[in-house]
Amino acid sequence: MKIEKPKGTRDFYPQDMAWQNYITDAWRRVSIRHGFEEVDGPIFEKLDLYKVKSGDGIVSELFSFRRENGTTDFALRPEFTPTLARMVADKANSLPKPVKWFTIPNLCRAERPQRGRLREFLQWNVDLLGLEGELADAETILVAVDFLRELGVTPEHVRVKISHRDVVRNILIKLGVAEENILDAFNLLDRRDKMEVEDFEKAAMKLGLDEHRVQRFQEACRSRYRTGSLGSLCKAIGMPEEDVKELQELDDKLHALGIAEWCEYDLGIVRGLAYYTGVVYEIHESSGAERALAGGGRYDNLINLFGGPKMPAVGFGMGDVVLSNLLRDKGLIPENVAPRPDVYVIAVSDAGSEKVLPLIADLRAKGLHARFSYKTTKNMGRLLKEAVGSKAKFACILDDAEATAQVKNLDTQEQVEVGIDEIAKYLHENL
């Protein structure tokens, strides 16, 4: 009987796993050097945890279950933020501030798979809590940008699109959108690029905007502004600079951190969910072809909502699927992401064969990644080919010589004779 793997899941063969590790290693390395500490939580939570902030609408898109004869509903985690909020709320008073945490959870969502979206995926989360001011927002953006830079991505490849929920809300209200229609208006903004202009206008008018105001709505939210030009943004949409002072502070910090050229303001970015409270941002491939590479923003009410104190919070998530698409399309996949063996031991005579296993054990005990051939052939050409195929840095050739071996650098083709007892030392010095 053949059982297929569940829809939208992946099997990780060695090559796939090496690639996955390449990404997660970089996520971890970059997080740590920016002063973030790794955390994790359960892979499933009580279903209620996901209802607190999102409501029931989201429930159909998650994998939920109940133990046989049990009474509690659980769900595989579709995101990490609720778990994080719970963890922070639980120990809010004893955690040193600010809280700088990162995590690399696998998440599950019961959606139909398509490009850039699977039912199980990895998502890097970086969150900074308990720090007032826009430096916090800027620092999370810095972490994301630094990561992308580390993998060879440039400002030409991607744009960090920044917006602010209150700014957009102000514009909408000034244009005459009623308070109770604000979320619908956000939603409309979010989808604007997928809609025909006519449909967009029709939907906008439903929210209470006349023809003239739809036009201004369009102008305000479809334009992009460079960093350092918030003044002209205000002028263009007729807004006092006072109303964008948080964005201005963020702007200053982005310049101070040297990442302003990666960023731009795009008031069409609002993010889907209701819990964001201030700055929101998404990272997109420049042409806009892919879905968002990362998304985040400020959620100052969430810790409070989960029973903790009121605490400022900002963070983002980046999924591995869209990231991999981007890196592949931009030709940014390194040739070797799997670990290279330090040395490949081969025997080209019967006497040499006797020495293989003791040498292998010795090399490995001394911390070297050492491999050998399971074949019985003594054909040196064939064995060297196998060594090269393994991507080993050195080959160690054992022959009839009593106490020495030939150690060959497979990259440079240099070959030297080394005493068998000295091989580990030689390799450590020359790797």
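Could the form predicted on its own be given as well, to go with the form predicted together with the RNA?
Here we give the lone chain, stripped of any partners or molecules.
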């Protein structure tokens, strides 16, 4: 009986797994370079953990379960932030501050699969807790930008779109949105690019805005300005510069860190989730064809919500699915990301065949990635073709010679004779 994989999941064959490792290795390398430490938690949590953060409405988006005859509801993790909040709250008093953590968890969401969104995916989370001020916001943005730079992405490929929920709230209140409708307005802004203009306008009018103010609402939420132009932004939205003081301080930090050219201000970015408290940002492909590549912001009240002390916090998540789409579309995926064998051992005689296994064992024991042919042929041309096909850096050719072998550099075609006992040393010196 043939059983297909679950909808919205992926099988990782060797080349797929090599690409996945290429991404995760870069995520890990960049995180550590910026002083973040790796953590992880359980792949499932008590269902209540997610309801505390997102409310009962989150349940329909989760793969939840209860053990037979059990009384506790669990769910596969759809995100890592609630686990992080629980972990920090549990040991908040003993953790050195600031807390700089990253993780690369496998996540599951019971959503309809579509381009850029699967039911199972990897996500890179970077969080900085216990540090007041805009430097923390800027540093998390820097980590994301540094990773993209490492993979060949440029400011022409993507934009870091930055906003501030307090600034947007003040604009909405001035336009006539009642305080009790602010979260609904945030959710509307968060969905604006997925809605028809007419539907957006109708929804805005339900928030208490007349036709003129709906137009101003549209203009405000689509205001986009490059870094260094906050004065122009204030004039456009009719706010004093004092009201965007925190954005100005962030702007200064972005310039100091040398990443201002990657960033712009987009007041339509609000991150619909209620737990965000200040600066929010998303990274988008420049044409806007893809969904957000990454998203995050400040969440200063979340640790307290899980029983810990009030603690400033900021972080972002980046999924592997949209990232892979972006890199593929921009031609930034390397031809071969699988690890290359250091050496491929072949035997072209019966005497050489007897030396293959002892040599392979010796090379591997000395830390070399060594492969060999399982074929019985002594046709050197075929065996060398197999070695080249494996992407090996060197071929080691064993023949009737008792104490030596031919070692061939498959990139330069240079070939030298090396003593059997010296092959490992020679490879280490020439790799």
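In this text, rigid core is short for the largest set of C-alphas that superpose within 1.5 Å between two forms. Quick caveat, the model's predicted, so the values are computed rather than measured. Numbering follows the first chain given and starts at 1.
Next on the checklist: So that I can tell if Lys194 moves, could you say whether its C-alpha shifts by at least 2 Å between the two forms after the core superposition?
Outcome noted: Comparing the forms between the two forms, which are aligned on their rigid core, Lys194 does shift its C-alpha by 2 Å or more.
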